[in-house]
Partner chain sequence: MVEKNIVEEKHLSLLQKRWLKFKTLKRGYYALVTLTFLYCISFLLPILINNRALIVSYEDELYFPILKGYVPGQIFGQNVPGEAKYRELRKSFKQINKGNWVFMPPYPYSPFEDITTEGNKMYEPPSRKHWLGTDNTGRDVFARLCYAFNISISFALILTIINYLFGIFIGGSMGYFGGKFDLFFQRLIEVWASLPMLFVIIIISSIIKPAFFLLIGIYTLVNWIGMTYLIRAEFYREKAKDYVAAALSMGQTDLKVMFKHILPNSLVPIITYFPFSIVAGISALVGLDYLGFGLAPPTPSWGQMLDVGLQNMSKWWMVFSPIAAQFLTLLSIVFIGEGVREAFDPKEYSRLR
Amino acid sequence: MKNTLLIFITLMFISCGGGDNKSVSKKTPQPIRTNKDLTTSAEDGGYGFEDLASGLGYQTYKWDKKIDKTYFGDPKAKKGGTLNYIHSLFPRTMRVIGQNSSQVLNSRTIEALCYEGLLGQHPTTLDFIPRLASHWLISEDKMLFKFRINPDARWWDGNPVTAEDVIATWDLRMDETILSPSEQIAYGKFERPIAESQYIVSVKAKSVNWRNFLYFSTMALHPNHILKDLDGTAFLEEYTFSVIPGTGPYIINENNIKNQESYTFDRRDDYWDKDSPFNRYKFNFDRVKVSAIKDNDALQYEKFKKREQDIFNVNRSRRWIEETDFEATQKGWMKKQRVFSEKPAGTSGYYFNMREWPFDDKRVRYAFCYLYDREKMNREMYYNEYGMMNSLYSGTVYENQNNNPFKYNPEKAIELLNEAGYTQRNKNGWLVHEKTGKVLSFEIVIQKTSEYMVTPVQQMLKEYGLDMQIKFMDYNTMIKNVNARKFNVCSLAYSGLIYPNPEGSLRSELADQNDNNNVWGFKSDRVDELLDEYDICFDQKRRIEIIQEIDGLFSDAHPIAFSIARNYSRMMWWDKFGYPEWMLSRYVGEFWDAFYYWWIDDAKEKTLELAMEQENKLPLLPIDMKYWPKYLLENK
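Would you pass me the chain only, in the form predicted in complex with the partner chain?
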């Protein structure tokens, strides 16, 4: 019998081996170092433009040791080594433009490591900094933008970056056959860019909006010499699981893309901008490997513990408190910290449908919030790990500090409910409306994974006679129902933006339409006015005032029972990395920053190996890392 088994397995094994994993390796074109272009005159953006720039009205940003400190990477950084990271998804495509490409994973890894825009943003001050373009110009009326592309900029294959690349990228993004309508909305706000010379490109916006410059200048570029032979459909097909050349510091070789399994970045030694002060100490790992383990958080964590992954981001407080205490963390081989930053926390909580009974009544919404004892949940279930959220823009400068925090207050809630007409309780203990006789019963749609967060709320409401029925739905069905406004309450989270953009979620005219982000049905004339002003306001201070006022108005209507907020990242990593003193950048504030700013510290790695061999203890880190909160205090 045993022999048969062996033969059997061998047969199967041979029949399966090979074949499926043979990756068709296209030859990566060998970099051709094109010589410096000395033919283009300084006026046209060639060498020597720097001296003319300010006379022509161009501006730029110069690196300054005092202000910029280590914000562009630490001078102690060493190049080398591999960073292993495991994500819960494999990208749906390797493109960063077109269908299915608007995922966090794509923008944080592929876009950030392989592609560049004309300008970048200062990680701490958010000022514009040179990237592919060294200088830029904004016209008086804020409608016309000019960029001078750095004549040194090169694609992977050695071709120089020119104005034509900007135009080709814009054309591609405006091609409707890439099946990504949002691109056409964003870049349709501009006329087609014009190549003023080989290195100078200008673009005109169709209307005044302070966001226009941001959108256009940070747009990731693709090479014209490849795009010129492709239309939208062909681009989608050809580059779904292969990578179009970029200008960035990393390259993905075709045979390093193992579909649905992993993809690996290799650092380029010939990155055109590797010596600039903005990039010199960034991008330190020789290889960055991103593997996928779909939908199985537990296995991901086990792999981290087995050192098959170097950094780990802890999402749930339960894991952080209950499951991070073992030999490696106790002995300091594995470090864990909560890193505070100014990453926008986003907006999460229970979203009410204000179009329908019972939440068309403000008093019922208020009562819900007074009964929803999030502090108790934080205490009893979340180990006091979180803060409370009271604003659409929690934890940012845009938060209106006068918002009602809606602390647990059952007396107030009962009062409000009585006012609203819910005075009696029926035999089962549910509140009944005194006139209509309607039982105060509504439905909440959630995904199964959030069950444990919702059942306690259900019990809290039950005590006071509100009947909240829980209904599970899969993600797509749930969103479909929410977008068709077929819900009473739902549990959602909007991600936070560095520059708030309330247009899509607070406009009154969107309230009566389906399929947009005004899921609550929020209407306010004053907010509409403010939104009109916001778009054309170039003064950041005034913009903050506007958003704060909007936030106040929103909080007064209270279409969301805000839940808890977290303004830190819970990170764990094997103790072999060096990192800047601020660890994660001010506004990204997540483990992604390790990809860009961290490096392998050989000494630490040796100490770690030795310690693990001899079971020695290494020093532990304090649990909280608060560089940015301190920075904020000092710079106020």
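Next block, the form predicted alone, ref. the form predicted in complex with the partner chain:
Just the single chain follows, nothing else.
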């Protein structure tokens, strides 16, 4: 689902160390000179630890040219230039922890470029790899984890990364005042971490859980030297639209945040890990500017065609089929491709609020789904570019193949509505309840840019007496209402996860709490039992069975009228970039990868300028790019 992690974990928070709530300056910290720590012994994680690590039970990742190839970036990459990108949203907050921070926009830009966890994951094998920690240890009973932090690791302001930063991060995530209850569920599975030394931190799990190591090791860290003076409430306030120092390759300076307009990343020449094989050929742009144009997709596209942005993600099928054939694409100045990958499809559709009338009645939810003719919309509006989504885990091994596909069936919908008491229509043609006289009328709040998708559904329902009233609202306000559970039905999409994490969206205890991903109010004792088993199951075959059963139970309750899905990204870009032969990574597989792996190719840029000036043609690319499907076949 969309909330948490693809390869990156989206749930990453930090903690207060208690503190006295003093105000902390929000000015962008200036780097300070720091010397190498030559006083901490090798046994305590200082320099020379590498020679002792194996004997102490620690492991690390050994670079392998045959396996790693260019998957951490292409050696042809060059540093320099600016990547301009325009998005339809501005982040609800610049934080990557706490209330309102779970947007994909936050995780794919701010978190990915500014913050790091103790470990990362290999982009193709998903093996653990070093980030802030160079080595790690997992006890035989899988209850105790230890990490050795690289003594070279530094925050933007020059302070060293230490074990205390890990503790502060965990504390913050466990602070209920950050208003993100799913964090307490995820990180409440651990005892408070312990600083064994300056650079060695240990943490003990409360119970065995196959995801424990994954979640703890990949959580984005924040600096204790700032958090120690903040509690959770102060943290939310101080960093709503400013950025707490990170350790990553980019920095966002305070004067480069134009609220509701744009924010700009500057590449750090002093990034502590810039020369490692994991990062040497990544993060190539000197600057990455992300601008926002709200509720005006047409203007966003026009700005792209005028070269005011460099790369464009084509969401609309009509645009892809009918509006991408013009001089720049015909002559190859602008490239366009469908890039296939193994990225999870995620979940999208109409999300019902089952806590309130009318969608507290399963029969009404089912009737809505039977009247929602997705196949017709795919044929007539989306040029058959999509498949039908019938699962939280569409297109993966976790999908329950027995889920009801809810094909268009108005007769079945009428039967269910009659059973629910909606047997008569009023003079305006709307269904009314036979006992209460209440009109079957409800509201959906959407962005103006979604009108073309929602209006046809409104008309489908209207024909059978259901009054879905459309109200337009900006995205941030809409999500605020959804998180406060003030909605009837909403149109949303959650990104998919490589490893399903249903707990954050389906745990019953979250159903009646605000600010978490159980937006539907879903409750199930059986699902809660399965979630408990899933946590401690180390058998992947059984985990698949568990998720399939959960998926079936969710589908039976049907809190979502599932929408449509595709397993590729439709991209356009001006032909001035270099990129690895695989273009987009195996599991992310979206335009965000350009931020991390692409670069400006000076020769291409000059060729593009000359071609446009002289109206010459450049080579065209095949419409489909299928590196990863071929890779999968070759590596079976």
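Residue numbers count along the first chain shown, from 1. Keep in mind that this is a model prediction, so the values were computed, not measured. Take the two forms, find the largest set of C-alpha atoms that superpose within 1.5 Å, and that set is the rigid core.
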Cα displacement of Glu116 between the two forms reaching 2 Å, rigid core superposed: no
Rigid core superposition, Arg148 Cα moves 2 angstroms or more between the two forms: no
